[in-house]
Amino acid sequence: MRFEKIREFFRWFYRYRSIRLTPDGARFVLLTLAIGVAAINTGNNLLYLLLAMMLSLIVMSGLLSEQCLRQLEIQRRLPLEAFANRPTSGGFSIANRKPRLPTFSLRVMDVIGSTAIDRGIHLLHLPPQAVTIQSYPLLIPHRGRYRLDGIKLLTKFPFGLFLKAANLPLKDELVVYPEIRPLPESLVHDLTALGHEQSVSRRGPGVALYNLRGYRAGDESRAIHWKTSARQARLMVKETEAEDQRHVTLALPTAMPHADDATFEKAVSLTASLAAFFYEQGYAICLILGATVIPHDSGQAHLHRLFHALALCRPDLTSPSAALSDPWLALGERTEQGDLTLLVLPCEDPQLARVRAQVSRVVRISESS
């Protein structure tokens, strides 16, 4: 039983610990071997004494470097939101839980897959019971899930003879939103003009009078228009006009007749850029993404919901003969009801010929450059 525990300890130790010689350490070990051979051949007590001192330095180096890596609590700090190709920052919270011993010369690295990513974080001294937060610049080139599989700690303390590493299996995941690019002035002008043309009065919460109708059971008494009720000798209720009347529907097909990831990525980025533009203009935005429909809503939380869906979408290599789903067939009705409907085309698809004729505007990826 004791042998099994010892073997389990060494299995754990070598899984999460590694050690290798530095160039200086390799020279020091070779010199130690040379002095050991000389001491054995000559029997010189001074050489034996020097050999013992050098071996003790090697042992002390292993023990002290292990103390530097023990009882550390590390938490990764990721940004709340991240966009592809937009600089942001991440960080680590590093706590030394040792009651008396400090930590020296500590490097902290992220691990993605089996690769350690150097973030440029090097702690020279972390006192006992102290906590520090170290930030680093972060630039992620692609949208989607950004997975971090662990943290690697490195130290050369105390003599620089060995590089000892500790691997911590700390997993994190960040959903990276699509790249947001400025829209060309010509496209902005067209969209602004279309928005004014498509704006119609709608019933909704507001101040302006939209309509007068007869009272129905369940109507609030404060909505009764008393002057008109007295004149017509029956209760009349006023309906107000919604203050923000502008609605937009963005439609991005995910079915691709052939694999072209670069083209699809441009279309996703363009759709996200359009969503950001209409959010700034105060529109209620609906997104049709393949067979997925995110209904009209506004606000930053809704915008992030759209970005999240766009970040995780993938092209669907569907047969060109596949029938269009109901949300796509209903785009014409949305346009007739006053919505500004935009179809973002990654590539030409004959299946979308009917849809192109029913939307307010077709936006091609060539217009984003």
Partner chain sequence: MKPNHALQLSSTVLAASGFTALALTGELPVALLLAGAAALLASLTPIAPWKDSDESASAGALLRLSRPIWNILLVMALAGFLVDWWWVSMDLLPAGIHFLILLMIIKLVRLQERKDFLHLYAISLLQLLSAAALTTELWYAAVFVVFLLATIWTLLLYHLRNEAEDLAAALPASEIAADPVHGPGPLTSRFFWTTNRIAVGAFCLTLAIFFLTPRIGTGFFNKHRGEQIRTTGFSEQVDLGTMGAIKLDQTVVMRVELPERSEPLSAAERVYFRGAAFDVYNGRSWIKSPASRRLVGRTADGLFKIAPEQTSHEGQAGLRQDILIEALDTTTLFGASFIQSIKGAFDFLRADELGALSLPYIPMTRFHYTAWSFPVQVRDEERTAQTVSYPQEIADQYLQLPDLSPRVDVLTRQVTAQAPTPYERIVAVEGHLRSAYQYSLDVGTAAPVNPVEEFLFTRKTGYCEHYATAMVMMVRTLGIPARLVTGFLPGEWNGFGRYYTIRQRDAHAWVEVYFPRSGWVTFDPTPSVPAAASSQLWVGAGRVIDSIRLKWDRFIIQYSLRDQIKMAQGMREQGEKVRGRALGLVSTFHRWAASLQSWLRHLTLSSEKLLPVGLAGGLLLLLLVIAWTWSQRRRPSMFPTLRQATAVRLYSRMLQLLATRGIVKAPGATAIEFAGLVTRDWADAGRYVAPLTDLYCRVRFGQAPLSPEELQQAEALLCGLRNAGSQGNS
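Can I have the other form now, the form predicted in complex with the partner chain, not the form predicted alone?
For this one, just the chain is written down, with no partner chains and no other molecules.
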């Protein structure tokens, strides 16, 4: 019982600090032990003096390495967006807040769970009151939440005898978007053809004239159509027709009849790639993801919303009929209204036979490979 308490105490005590002997340090300690044995055997005080010197070097190592790790202010700099399997860059801002003492030989690592990941950040010398920003390449293989639990600082300063580590509980989280892959040529061709068939004139930013109407407070003055205003003796404003403003609905069922993560991941990646494609084409995109519906919208913020939803979605093995909820049943109506509706099928599902018949096109994951 007492032993357990002692062990718990040490575990608590070392939660922020740990120390490990380096190979050189192990040799040094062995040499120290040998001198200690010689001193005890001979009773020679000069050997005790040498022993004291060796021990003082060990103690100084501990003190100086602690000093080296103290008063460091570390901030993690994560990218604003990250896609699975696409290199991006992360970084650390490291500030030495010590008024006089520099920091030497510092390695900075990320901690995920209980694993320290070496980012290759190694500072030889950080002067007092100095700040440095160190970036590193970051490649995350999977979509979803990428949790960082802390930062680990390591130093072998001053003599390379011990490797001292400080654990900083600096939690961060990054939502990693699904992998975006280039679409196959045949699929791009089909989608382009389908897009041309769907053309709805609507108000929006563009060059062609869409309408003239009376001036309202808040309208831009450069939109005033002066000739018509002069003719009608009141201020008239021109409205332009939105260029290529078309609608697409992407539908990805999350219900999987059997567990097949790889297939589902491919489907999610394909959906995200389609979203990116249609964003480039200027489409307003709607996403039906299982029971979740993200309505039509355009712009980068909307695209990130879609990616975010796709990044966090999970296959649903428990409710195969979820695909037949209202949004799915309304897909036919959307197609009839001129929407381009695409159903991304991770696997063949008899429940979706009716839906398949109502959408503009069914995209199978086999097409993406």
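Worth saying up front: this structure is predicted, and the values here are computed from it rather than measured. Residue numbers count along the first chain shown, from 1. Between two forms, the rigid core is the largest collection of C-alphas that superpose within 1.5 Å.
Shown in the overlay between these two forms, fitted on the rigid core, is a CA shift at residue 330 smaller than 2 Å.
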